[in-house]
Amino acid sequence: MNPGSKQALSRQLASHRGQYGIDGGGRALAGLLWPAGGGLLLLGLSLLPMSPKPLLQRALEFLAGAALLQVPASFFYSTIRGKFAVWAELLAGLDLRGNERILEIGCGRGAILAMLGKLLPEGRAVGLDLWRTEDQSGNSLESARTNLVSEGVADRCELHTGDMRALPFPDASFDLVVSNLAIHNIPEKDSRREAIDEAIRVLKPGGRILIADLFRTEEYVQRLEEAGLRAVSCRPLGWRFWFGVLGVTPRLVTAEKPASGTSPPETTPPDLPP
């Protein structure tokens, strides 16, 4: 597929009709109160017309207030629009045939699962989640089903309730496994390793893994390499997927499961869009 076609496809995938909530749910919203409140307070102090204060002090208050307000602004942009654009480009760059079986672990309300469904006219997109609202606002099996219907892909997708540490699928049953901001919600390191091992187990030889996450990505890289996967790489996903806090930028981990009879793992990263 030429670059122009990929760009058109990514724009099509990023456009959506469903309602997908806020990443992090109530915890994230509560965490935004102090930067939002502090930012508004500082901006107000800097602009008070009757307050006698040096111009430099006003400028510093204004800049500090603006810096705090960019935290909620960046968060809402990323969770409402930015993540759609980033994932649309990633998926458009995979050059899928359209008949694959693809699993998303931690699918939430189905934002990425719906994109996958649009790419699989002859395949199947499978989503699995525990449907916890602390991970995403309004997260439920019913909301995911409603979104898949809204996007016109319900007949290409299926939803399962289950734990990513014990996937209810046979070995080597998926061509691609993806996950977005989900595995880090498991608090124990050994349990996160179990989730990575399960993703590897259900992946077909020659299949690929794409994991975007806020934290722990170095653990995923280490485990994938220990398991003998090829072309393991990790990179930041850029400003569109930035939640406004320094150091809290999702990174993308990618890897490929060796086909039967292939040589030892490579170090060259897969062909994904920059």
Ligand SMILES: C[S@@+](CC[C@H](N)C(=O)[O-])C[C@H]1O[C@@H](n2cnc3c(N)ncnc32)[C@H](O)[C@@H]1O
Given for the second form:
Amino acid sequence: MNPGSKQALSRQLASHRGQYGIDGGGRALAGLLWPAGGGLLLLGLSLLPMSPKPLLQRALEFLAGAALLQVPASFFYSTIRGKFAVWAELLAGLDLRGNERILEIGCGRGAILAMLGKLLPEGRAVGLDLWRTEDQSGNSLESARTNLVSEGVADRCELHTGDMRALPFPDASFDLVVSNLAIHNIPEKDSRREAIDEAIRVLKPGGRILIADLFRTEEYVQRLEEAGLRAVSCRPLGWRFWFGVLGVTPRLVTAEKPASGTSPPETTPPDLPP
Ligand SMILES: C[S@@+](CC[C@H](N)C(=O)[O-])C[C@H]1O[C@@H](n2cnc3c(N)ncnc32)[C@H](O)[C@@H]1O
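Alongside the form predicted alone that was just displayed, please also present the structure of the form predicted together with the named molecule.
Okay, now the whole complex, with that chain kicking things off.
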């Protein structure tokens, strides 16, 4: 596909009709109260015409207020538009045939799953989630189902309730496994590792994996390399995916499971005879 057609496809994927909530749910909104409140207060102080104060102080208050207000602005941009634009470009760039079986672990209300459905006229997009409202506002099986219907892809998609640490799917049953902002929600490192191992298990030989996340991406890279996946890479996702989290670089981790016939390196040393 030429670059012009890819751009058109990604614009088409990014536009959506469903309601996808706010990532991080109430916790994220509560965390934004301080920067939003502090930012408005400082901007107000800097612009108050009556109060006598040096120009430098006004300028500093203004700059500090604007910097704080950028946190909620970035968060809302990322959750409402940025993640759709970023994933639309990623998926348009995959050159899918349209008959693949693709799994999203932690699909939530279906923002990425619906895009996958649009790319799979003869395939299947499968979403799995525990529907935790603390990770996405209004999260539920029903809201995901309603969105898939609104986007016109319900017949190409499946929804499963389950835990990504114990996937209810056979080995080697998907061409691609994707995950967006989901694995970091598992608090324990060993459990996050189980989720990565499960994603690898259900991937077909030659299949690909794409994980976008705000935190813990270095762990995913390490585990994928230990498990012998090929072409493991990690790159920043840029300002559209910043989600207002200061000092964090959201990243995309990608890898490929070796095709059958090529054996991955051992992840643990074999038992040696005494
Ligand atoms: C921030 S939301 C992102 C949802 C979706 N990927 C998107 O981009 O809109 C994180 C999702 O991970 C899900 N999740 C968290 N822990 C999970 C687990 N152990 N197994 C399955 N899903 C999980 C939550 O229920 C939530 O839907």
